[in-house]
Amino acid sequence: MTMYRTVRGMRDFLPADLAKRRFVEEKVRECFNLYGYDEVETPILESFDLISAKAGDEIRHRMYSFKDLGGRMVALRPEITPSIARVVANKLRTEVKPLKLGYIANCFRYDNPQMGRYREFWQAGFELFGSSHPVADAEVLAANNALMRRLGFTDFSIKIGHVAILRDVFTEESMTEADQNRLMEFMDKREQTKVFRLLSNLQVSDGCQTTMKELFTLRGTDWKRLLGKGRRILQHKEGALVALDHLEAIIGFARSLGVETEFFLDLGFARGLEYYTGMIFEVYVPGLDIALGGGGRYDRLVELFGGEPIPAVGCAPGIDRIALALEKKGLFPEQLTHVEKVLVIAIQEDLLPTALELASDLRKQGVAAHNEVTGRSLGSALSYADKKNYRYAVIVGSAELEKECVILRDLKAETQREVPITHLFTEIGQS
C-alpha cells in the first residue's frame, strides 16, 4: 500500500499546532481592534501580473504560477500586501481616508524548506492608506511593537532602514530602475561581494562606491549618533537628506506611541520587494536569525494597479516564525484552549437516550458536552476523558436517575459528588 505524505514544503496542522497558530492570530486580532484596522479577505488566486508587478526578481522566480482553462496566466499569492492594494484601487477607492485594513492569510513561495520557512505560510497584516506623514509609520511600527507585547517578547529589536536613500544615491549614477533593484536583492540577502562587484560593472562614480562603502558601516543601537554621519557623508544629496529627516521623526513618534523596544538602524538595509519607497523594518528576536516580520512604506503601488496616487505603510508579521519564536523561548501559555469540556457518560445502553438529551441540554447553555459514543466500559470511559483533557464526567446511572441526580466527577480534583440534575449547570459553572 502506498504511503501518500504531504507535498515538500507544506504541512498538516494537528490540534495542538494549529491552537498555537490560532493563539498567535487572536492576537493580531487584538491588535487590529487596539488600533482600529478593518479585517479583510482576499483571493488565494491572482492575477500573475498582478502579483508579479513589483514583487522583485527572488519572489518572481519561486512563484507557483501557471495558466488555467481559460489561458490566463495565474499564481498562488506570495504575499498579500499587491492584493489589498487592487483592492483599494477597484473597490475602496472613495473610501475616508485614512484607511486601515489588516489581513490573516495563507501565502505560497517555492522555497527551500528550513528552519521558518517553509512553502505555504500564513501572515498577518496591517495596511495603512492615506497618510504620508511619519506619524502613520510610526502607527505602523507600534501596531507590530505592541502584537509581540501580547504575545509575550520581552526582548525583541527593530531593524530599521530607509530605501529612499539608497535610491537617491543610485538615481545620482544614472542608474536603471531594474539595475537598482538587483542591487536592493544583493542587498536583501547581505550579499555585500556582489553588490560592489555590480556596481563596478555598471561603471559607477568612484563617489558612488565610497558613499555605499560608509553607508554599510552605519548601523547600530545609537541612531542619533548614526544618523548625524549619515547627514555628513550625504550632505550633497538633497532627497537622503529629507529620508534622514523623515527617519528620525518616524522613530520620535513612535517613542511617542510607547514603542520602548531597541531600534537597530541600518542605513545599507533593503528589502527584496520592488515596490517600498521609504521606510523599512524587520523584527528580530535573540538567537533566532530570521526576521519574524517586517513591512515599510509603498507610496506608488495602488497608482501601478490603476487607483489614484494614494501614499501607504504597513507590515506583515509572520505567523509560522512567530510561532517558532514563541515554542524557542518557551512563551506559549501551558493551556492554549480555556474551554473546560465535559463527558456525558451512560453506564448502560438504555440509559444512553437520557445521557443524549442531557449532554444536548447543556450544550445549549453554552457547555462543551459531549457524549461517550463508543459503548466502552466506564473504567475506559474515564480514561479517555483523562487523557484527552477533560475537566469533568457526568456519569448517568439508573441509581441516581430515580433521584433525578446524576454523578459528577471532577477530573482535575479527582472528586465526584451526587449533584440534582437541575443544578447540574450551576454546579459545573461553580467547581
Contents of the next structure:
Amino acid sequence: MTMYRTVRGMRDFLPADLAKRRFVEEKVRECFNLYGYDEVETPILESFDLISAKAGDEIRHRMYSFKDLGGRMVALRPEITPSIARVVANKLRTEVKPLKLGYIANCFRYDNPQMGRYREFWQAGFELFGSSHPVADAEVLAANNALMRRLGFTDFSIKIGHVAILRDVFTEESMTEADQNRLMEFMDKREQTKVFRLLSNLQVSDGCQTTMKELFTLRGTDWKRLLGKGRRILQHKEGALVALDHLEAIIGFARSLGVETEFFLDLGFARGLEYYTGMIFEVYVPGLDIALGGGGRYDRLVELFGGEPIPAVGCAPGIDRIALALEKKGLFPEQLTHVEKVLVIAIQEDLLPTALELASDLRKQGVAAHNEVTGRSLGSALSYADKKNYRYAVIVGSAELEKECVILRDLKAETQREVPITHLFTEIGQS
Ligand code: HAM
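Moving on from the form predicted on its own, please list the structure of the form predicted in complex with histidyl-adenosine monophosphate.
Now the complete complex, all chains and molecules, led by this one.
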C-alpha cells in the first residue's frame, strides 16, 4: 500500500495550524474595515501573460505554469496584485476613485522550501487605486503598521526606498529597461558585486558607478539626514530629487497617521517585481531575516492591462511569515478559539432520543452542543470530552429524567450537579 505524502513544499493545515492562520486573517479583516478596504476574490489560475508581464525574472521562473486542455498557457498565481489590477482595468474602471480593495488568498511559487518560504503560502493585500498623492502611500503604510500592532508586534521596522531614484540614475545612462530590471533584481537579492559587474559590462559612466556606490551607503534609521545626503549626491537628477521629496512627505504623513514604527531608509533597496514606479517597502521583525510583508507604488500596471492610467499603491503582508513570527515571539493568545463546547451523553441506549433532542435544542439557542455518537461507556465519553477541551458534559440518566432533570458536569471545575432540563440553557450560560 502506498502512503501518500503532501507534494514537496505543500502543507496540510491541521486544526491548530489553521486556527493560527485564522487569527491572523481575522486581524487583517479588522484592518480592512478600519481602513476602508472592500474584500475581493480572484481566481487561483490566471493567464501566464498577465502574471508574468511585470513579475520579474525571479518569480517568472518559479511559477507553476502549464497549458490547459484548451491549449491556453496558464499559471497558478504567485501573487495577487496583477489580478487586482486586471479587475480594476476591466470591471471596475468606472468605479469612483480612490478605490480600495483587500484580499486574503493563497499563492504559489516554486521556491526552495525552508523556514518561512513555502511553495503554497497566503498573502493578505491592501491595494489603493486612484491617488498619486504621498498621503495614499502613507495610508498603505499605516494600514500595514496597524495590522502589525493589532497582531501584538511592538518591535518591528519598515525598510523603505524608492525605485524612481534608481530608474533616474539608470535612464541617464540610456540603459534599456531589461538591463535596469536585471540590476534591480541583483539589488533585491543584495548581490552588490553582481550589480557593479553588470554596470561595468554595460560600460556606464564613472559618475554612475560612483553614484551607485554612494547610494548603497545611504541606509539607516536616521532618514532625515540620509535624505539630505541623497539630495547632495543626486543634485542634478530631477526625477530622483522629486522621489526624495516624496519619501520625506510619505514618512511625514505616516507619522501624522500615528505610525511610530522605526523607518529604515535604504536608497540602494530594490524589489524583484518590475511594476513598481515609486516608494517601495518591506516589514521586518528583529531576529527574522525574512520580510513579513512588502509593497509599493505601481502607477502603470492598470494601464498596461488595458485600463485608464490609474495610479496605485499597495502591499501584501505574508500571513505564513507573520504566523511564524508570532509563534517565535510567543505572541499568539493562549486560547485561539474559545467556544465553550458541551457534550451530551446518554447513559443508556434507550435515552439516546432524549439526549439528541436536548443537544438539538441547545444548538437552536446557539450553544455548541454535540452528541456522544459512539455508544461507549460514560467513563470513556467523559475522558474524550476532557481531552477535547469540552467545558461541560450533560449526562442524561433515567433516575434524573424521572424528575425532568439531567446532570450538568463542569469539566473545568470538576464539579457536577442536577439541573432541571428547563434551566439547562441558563445554567450553562451563567457558569
Ligand atoms: P512580495 O514581496 O513578493 O510582494 O510578497 C509579499 C509577501 O509575501 C512577502 O513579504 C512574504 O511575507 C510573502 N511571501 C512571498 N513569498 C513567499 C514564500 N515563498 N513563502 C512564504 N511567504 C512568502 C508581492 O507579492 C506584491 N504583490 C506586494 C504588493 C502588493 N505590492 C503592491 N501591492
